[in-house]
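Just one chain is shown here, as C-alpha cells, and it is the form predicted on its own.
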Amino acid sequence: MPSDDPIEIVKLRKEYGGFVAVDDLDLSVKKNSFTGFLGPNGAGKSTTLKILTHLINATSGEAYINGIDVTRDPKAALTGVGTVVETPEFYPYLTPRETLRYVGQIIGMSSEAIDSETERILEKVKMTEWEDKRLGTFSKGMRQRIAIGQALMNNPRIIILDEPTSGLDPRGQAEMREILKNLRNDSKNLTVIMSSHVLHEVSDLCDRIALINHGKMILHDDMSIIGTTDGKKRMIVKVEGTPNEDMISKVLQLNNVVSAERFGNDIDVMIKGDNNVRVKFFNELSALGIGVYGVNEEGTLETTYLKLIKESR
C-alpha cells in the first residue's frame, strides 16, 4: 500500500533486454519538499521519472502519485502534476502567450483561469517581454522557461523536473535557478522532485536529496545532515577581515563547536547539532563582533556524493 507521501515508488524495476536500468528502487518524496534526485549518467534517474510520468512502463514494481497507481490510472494520477521531462518541444509558430493558452485548453481550464494563469506565469518565468514573439526564434534557455511555464499551468501541487538546466549556458542556468528558487519560496504547498548533475544547484535549491547509482538507492535524507558524521558537520565560514589566533580561539570556545581553524581567509568549522544549533552559532558569532558574509557547504555534498558513488560501484 502507498504511504501518505505525494510520490511513492515501491520496488520499481526497469529492464532493457539484459540491462537493468532501475533495480528494485524504493523512494518516498515528502509533502512540500524540494528533493534533488542525483546520480551519475546511466544511474536510472531519467528512467525513473519517465515511469513516474507514464512515458514508459516499468518491468515490475509500483509508482504512486497522491496514492493513485500511475500505471493503472495515469490520467487521475497525473492530474494536478506539472512535468518537464526530456527536451521540451513546441510549435515554433506560436508565441509564449498562445502556447500557455493552448496548454490551458488541453487540460480543461476555464477561459477566465487561462487568462489569469497566463499572465501570472509569464511574469513568474520572466517572459512578459517576449510574450508575443514566435518560439521558433527563441534560445534553448528561453524555451526552457516556457517549458517550466507549461508545467505551472493550473497551479499544480507536484512538479517533476528532469535536469531543467541541462544544456543551458551559464547565464541560462543562473536564470533558471532563480526561477526555481522563487517558485520554491513563493509556493509553500508545493512538492518538487528534480534530477540534476549540478551539485551546487541542488545545494542551493533542495532541502532533501535522493542519490542513486546502478538503479539502486544509496542515500535519501535531509540536505541539512548530508555529510555529517555522528551529528557533526563541516562548514567553511566566510568572515569579515582575516581570521587570527584570537578569533579562532573565541570560535573554539562557543557551544557545540568541535574544531575550528583558519582556512585561507575563512574559518573551517566542525559543529555538532541540527539547524537550530547552527542558527545559535551564527548569532553567537555576531555577538562576538565576527561578521559573517557567507557559508560554504557545497564541498560537503560533493565529498559525500563522490564517496558514495565510488563505494556503490
The other form holds:
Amino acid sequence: MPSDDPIEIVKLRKEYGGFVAVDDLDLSVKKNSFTGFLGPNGAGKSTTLKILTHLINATSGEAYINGIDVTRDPKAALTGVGTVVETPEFYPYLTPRETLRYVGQIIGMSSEAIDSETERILEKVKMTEWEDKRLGTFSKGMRQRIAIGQALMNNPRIIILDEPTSGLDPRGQAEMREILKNLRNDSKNLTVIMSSHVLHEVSDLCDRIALINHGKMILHDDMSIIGTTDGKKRMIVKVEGTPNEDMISKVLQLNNVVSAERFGNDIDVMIKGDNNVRVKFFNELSALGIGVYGVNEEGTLETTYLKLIKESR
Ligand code: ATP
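One more: the block was the form predicted on its own; return the form predicted in complex with adenosine-5'-triphosphate (ATP).
Now the complete complex, all chains and molecules, led by this one.
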C-alpha cells in the first residue's frame, strides 16, 4: 500500500541477466523536500529514476507517484511531474520558445497557459536572451537549461532529475545550481529528487539525502544529521575578540549546549539538536553580544559519504 509520500518505491528490483542493479530498494520521498540521490558509479540511481519515470520496467517491486502505480498507469502517475532523466533530444531547428510551446502542446496545455508558462520559464532558466535562437547552435549548458525548462512546463509539483549538472563546465554548473536554488526558494510546494555526484551541490540544495550502493539504501535521512553523532554536532565557533571564562560560561548555559571550551581564539562547542536548534543557538549568542564571524563544522557530507560507501562495499 503506498503512503502519503509523493514518491514511494517499495522493494524495487531490477536485474540485467543475472546482475542485480537495484536490489529490493525502498525509498519514500517526503512531500516538499529536496532529496539528493547519491551513490557511486553503477549504484543504481539512474536505473531507479528510469523505472520511476517509466522509461524502463522493474523486474519486481513497485514505484508510486502520488499513490499511483507507475507501471500500471504511467500516464496518470506522471501527470504533473517534470523530469530530466535521459539527456533530452531536442529539434535543433527549433528555438527555446518553440521548444517549450511544442512540449506544452504534447502535455495538453491550453495555448494561453502555454504562452504564460513559456514567458515564466524562459526567465526562470535564464534563456530570455536566447529565446529566438535555434537550439542547434547552443552549448551543452544552454541545452540543459532548456531541458530543465521543459520539465517546468505546467508548474509541476514533483520534479525528477538525473545528474542535472553532469558534463557542464564550472560556469554551466553554477548557473544550473542557481536555477535549482531559485526553484527551491520560490516554491515551498515542490518535491524534488535529484541524483548527483557533486556533494557540495547536494549539501547546498538538498534538505534530505538518500545514499545507495549496489542497489541498496545505506542512508536516508535529513541533511541536518550529517556530521552528527547521537544527534550531537561539534562546531568551532569563531568569535570576535578572545574567548574568556565569562564568555565560555555564558555559552555553556545556553539551551542544548552539551559542552563548550576555548579552542585557540575560537570556541569548541558541542550542541545537541537539529538545524532549528542551531539557528536558536546563534541568535542567543548574538543576544549575549557575542559576535560570530565564522563556523567550522565537523563532519561533511563527503566524509559521511566516503565512510558509508567504504562500509557497504
Ligand atoms: P552513474 O552514477 O555512473 O550514472 P548509477 O548509479 O546511475 O551510476 P545505473 O546507471 O543505474 O547506476 O547502473 C546500475 C548498474 O546497472 C551498473 O552496473 C550498470 O552497468 C548496470 N546497467 C545499467 N543499465 C544496463 C543495461 N541496459 N544492461 C546491463 N546492465 C546495465
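What you see is a predicted model, and the numbers here were worked out from it, not measured in a lab. The term rigid core refers to the most C-alpha atoms you can superpose between the two forms while keeping them within 1.5 Å. Numbering follows the first chain given and starts at 1.
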Core superposition between the two forms, C-alpha change of Asn256 at least 2 Å: yes
